[in-house]
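Given as structure tokens, the chain that follows is alone and in the form predicted on its own.
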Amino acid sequence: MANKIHDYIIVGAGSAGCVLANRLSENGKYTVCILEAGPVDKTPFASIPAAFGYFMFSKKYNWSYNAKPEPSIRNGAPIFVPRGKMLGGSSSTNAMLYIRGQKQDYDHWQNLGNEGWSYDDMLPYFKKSETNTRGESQYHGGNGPLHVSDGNINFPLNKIFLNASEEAGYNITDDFNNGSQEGAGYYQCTIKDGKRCSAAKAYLIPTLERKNVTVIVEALTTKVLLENKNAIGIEYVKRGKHYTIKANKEVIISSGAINSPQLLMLSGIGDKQHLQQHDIHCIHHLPGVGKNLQEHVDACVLVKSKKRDGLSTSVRGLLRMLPETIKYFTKKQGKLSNTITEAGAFLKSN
């Protein structure tokens, strides 16, 4: 194994990695070494917003995990799970869909106990993130690497569901992130002039021109090193080699919400007990390592339509989809350019 060393390791180049990736590099005084188990995003699907689908389908840049089967859902069938395996991460795999949670889950972290993470504590943060088209409000930020756009609403059904909505007494709202999230809209999303701007895009690539940031992919950690319970590195594999890298400062794990647990506990951090059902040495008892996940589950509802509006990938509607085409790769405009998912909810029940 050749050992290198530097001020900080993160292991995971996904939405949270990019960014720590840059603030810790920017002020030129540390090295930052970022460590992806996918490969660079290159291919052309990560750039155009409309083809986000077909990550849900590629083994090269998602994860693809299957939830546990539960017999009580979907006849013992298990859940898909995509999680994105490249740089930017799940940014360069998801829908581009900017929503930022809803107010009371924030004040509720901080009413746990953990101070810093009320809504109002985070918004600026938020702000400082952003560049949105509609400009700097209350709400929004007007000079961030983010870039945050209305999309061309290009499906009628979209406008339907909105008057539908209206119809049956909901609130129609024309932004998802001004403090209460209730309502039907349309949604902004994180494109920039046609294309895709994933954390990679928005952080991480504008480091790369850095002497101090060091990027490795295709790389997959498989251990941090520890030292007195304290992180001093971490060991990957590449290519079938293993490696070490030393950290002078910290090890940063940012490698999602089922990748860094697991990482975690083949490392030796988490319930002792069950470590041991694995054959894992115990260093660290941490009963909650791997727990207490809450995920968005999709429940999907597919109905045929009479009409021929929307996007298919039969021989006939590729056809269809030709001057769609040459309109985006001449001008970065029309249906690719936008996500296909344009309008939602976030309803409550009684």
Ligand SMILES: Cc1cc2nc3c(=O)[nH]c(=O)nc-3n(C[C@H](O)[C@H](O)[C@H](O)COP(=O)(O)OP(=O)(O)OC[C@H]3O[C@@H](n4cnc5c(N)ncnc54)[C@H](O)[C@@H]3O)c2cc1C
Contents of the next structure:
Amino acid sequence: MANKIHDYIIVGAGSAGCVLANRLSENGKYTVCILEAGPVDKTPFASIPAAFGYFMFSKKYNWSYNAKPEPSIRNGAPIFVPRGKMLGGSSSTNAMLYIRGQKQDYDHWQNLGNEGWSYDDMLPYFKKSETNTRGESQYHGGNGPLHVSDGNINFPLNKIFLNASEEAGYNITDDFNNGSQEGAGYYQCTIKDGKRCSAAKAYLIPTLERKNVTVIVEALTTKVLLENKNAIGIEYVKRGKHYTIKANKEVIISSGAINSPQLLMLSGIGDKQHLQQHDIHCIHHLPGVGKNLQEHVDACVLVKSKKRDGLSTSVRGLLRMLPETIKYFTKKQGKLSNTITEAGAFLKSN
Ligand SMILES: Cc1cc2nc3c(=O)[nH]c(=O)nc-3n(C[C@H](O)[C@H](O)[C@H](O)COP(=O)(O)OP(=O)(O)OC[C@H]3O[C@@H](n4cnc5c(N)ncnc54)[C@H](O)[C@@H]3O)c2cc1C
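So that was the form predicted on its own. Now I'd like the form predicted in complex with this ligand, please.
Up next: the whole complex, starting with the chain shown before.
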């Protein structure tokens, strides 16, 4: 296939890639091509906030990785590692909780020598990106592409959880993003008018009207092309056919925390010894690639209850959701219009 040339090539249309495609194409000076391995986000489940659990079991919209088993965890059973695979990436499949990092973490990055990454440096960009239904304030934006809202609280257990947190002496907060996360409270979510506001909806879809943006879906990038250790293009596969695209300026890899280092390694950038084990010619020996991933653990605790005010996937439980489904599709309200993770806490623990 003949080479196409763009100024910027972005690999992965997830949270990061969608923002980059929007911002790099904004002034109209540069052509931007963004490639996504997954499909478009047209499934209705990508809009219904409470449907996020659906993607956990989807082979089409989830990379569905398993971490290497650890004998000390779950007796060595595989640990499921979900990752979104469609326009919007994990922002189209996640729980939508709007949580920035803790202030001290950004300041730590800056202290490590990363100029421009302190909390005070980041805050204007958080604000710029956000339209919060509570309005503009010291910590929140009122005019950005990403919509953040307070959901209706549907499950009484959350109120009980917050009362218990208070009783136990923990701080109760009404904003996890005001510079200090500590405490328990209800989450704000990236939801607009009862629909998920993914990075694709917020940033990428609006760029489709721009002539300088090309979006290629169901296209798996397999290699970054290097010339004298400079990235000059990529190779990708779509429906069994192989293609090459060249970049005038930059190749940006925003394929997520797992696939980004994988793509670098497939391209010959990584630990030489490790690449040799897989018969990959090492072009640039960079031992840190693919190492030191840190991920939070999600341990689900399911409890049987005689009360009928929680969520259930039993036939009866689903039938009880029927009025809610009608309410959602007619008014974008009710139990389907918010995440199912309504409250939470950030606590110091020993
Ligand atoms: C189940 C789950 C729940 C979460 N809940 C929350 C939450 O409530 N709040 C929150 O703030 N964060 C949450 N997160 C985390 C958040 O979604 C991620 O941190 C964020 O989306 C990562 O953005 P990213 O751009 O790095 O990667 P992604 O958004 O995952 O995007 C990477 C994209 O690259 C594509 N890709 C990968 N490899 C290739 C390739 N070779 N060629 C072409 N395309 C490729 C992928 O298909 C994907 O679309 C959750 C994540 C998961 C998985």
